[in-house]
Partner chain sequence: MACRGDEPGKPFSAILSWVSPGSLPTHRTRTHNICMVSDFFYPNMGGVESHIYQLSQCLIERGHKVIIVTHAYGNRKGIRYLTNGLKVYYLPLKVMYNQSTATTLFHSLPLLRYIFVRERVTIIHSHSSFSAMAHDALFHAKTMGLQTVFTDHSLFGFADVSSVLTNKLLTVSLCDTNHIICVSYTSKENTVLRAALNPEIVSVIPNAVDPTDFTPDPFRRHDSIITIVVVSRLVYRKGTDLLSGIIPELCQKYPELNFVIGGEGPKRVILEEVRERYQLHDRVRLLGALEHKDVRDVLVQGHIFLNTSLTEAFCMAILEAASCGLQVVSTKVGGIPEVLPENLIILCEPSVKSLCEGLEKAIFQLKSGTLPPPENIHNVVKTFYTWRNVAERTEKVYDRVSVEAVLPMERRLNRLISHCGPITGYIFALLAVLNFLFLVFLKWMTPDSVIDVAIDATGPRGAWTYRCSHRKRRSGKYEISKTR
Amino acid sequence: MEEERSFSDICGGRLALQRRYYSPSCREFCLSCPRLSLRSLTAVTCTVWLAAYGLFTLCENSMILSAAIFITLLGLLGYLHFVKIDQETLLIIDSLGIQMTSSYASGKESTTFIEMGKVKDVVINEAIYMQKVIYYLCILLKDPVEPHGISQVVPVFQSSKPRLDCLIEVYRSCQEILAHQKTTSTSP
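That sequence in the form predicted alone, only its own chain, can you share it?
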């Protein structure tokens, strides 16, 4: 079963949350950010090239125009390949673990997997960001030395920064799966 709902990020931008229920013990959440706007891309490119043309008319050195084109293209490729994330996915399987995937605008994907045995809990935490309080979903990992301790906090959906209403939906589903996993692991 698949559902899609619209939410907003902390800055008011649109986000789309796709929920896929594969079974009671396996769910996937895909949070899609808006694509790169052609309007903003054109505005930045034109600004850089116009500034370079202004310097060219003052200095009459063609290297300025060549450098501006080269720097703009390299900057755009770097932004698409290393910065702009189009989609973040959280896949949780109670007997296996949690997989987080980030899909960049260039097509590159970055995946992190956490074994379920290392997961202590999934919580919604709060932080101060740009003079306001924001909420974020994070995975608490068990401390291997102290059983009741936490060794690491792994934030989820770092790039898209969804608001609390979106995080609550993901949190509730994660808690259902974690509760299901705890009941199946304790039963003989």
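Would you mind generating the form predicted together with its partner chain now that we have the form predicted alone?
Below: the lone chain, stripped of partners and molecules.
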């Protein structure tokens, strides 16, 4: 089963949430941001080149122009490879654990897996972020020493930063699975 809904992020940008229900114990949530638009790319390139040309007319050194070309190219490569995340996926399987994948615009993927034994809970939290106060979803990890303590808080959907309505959607599904897992693990 798959469905797609559109939400917005904390800055008002558009986000698409795809939910795939493979089975009652396994769900996947996929948040995709819009791809890099041609307009913003052109705008940034134009400003860098215009600035370089302005400097060139001042000091008449053609090195500046070639440097500007390299900077734009390298900057674009670096941005696509290390910064711009197109898609963030949260896969939750009740007997195994939670896997978070972020795919960069260049195609690079980075994956984190947390096994179920370590997961204490999934909650929505509030934080002050830049000049905003935002809600975010996070996974609480159990403290191996102290059974009731929390050793770490792992934020989910760090780059797309969806708004509360989207988070509640994901939160409810996660809680359903966690509850399912608890009932199955207590009754063998």
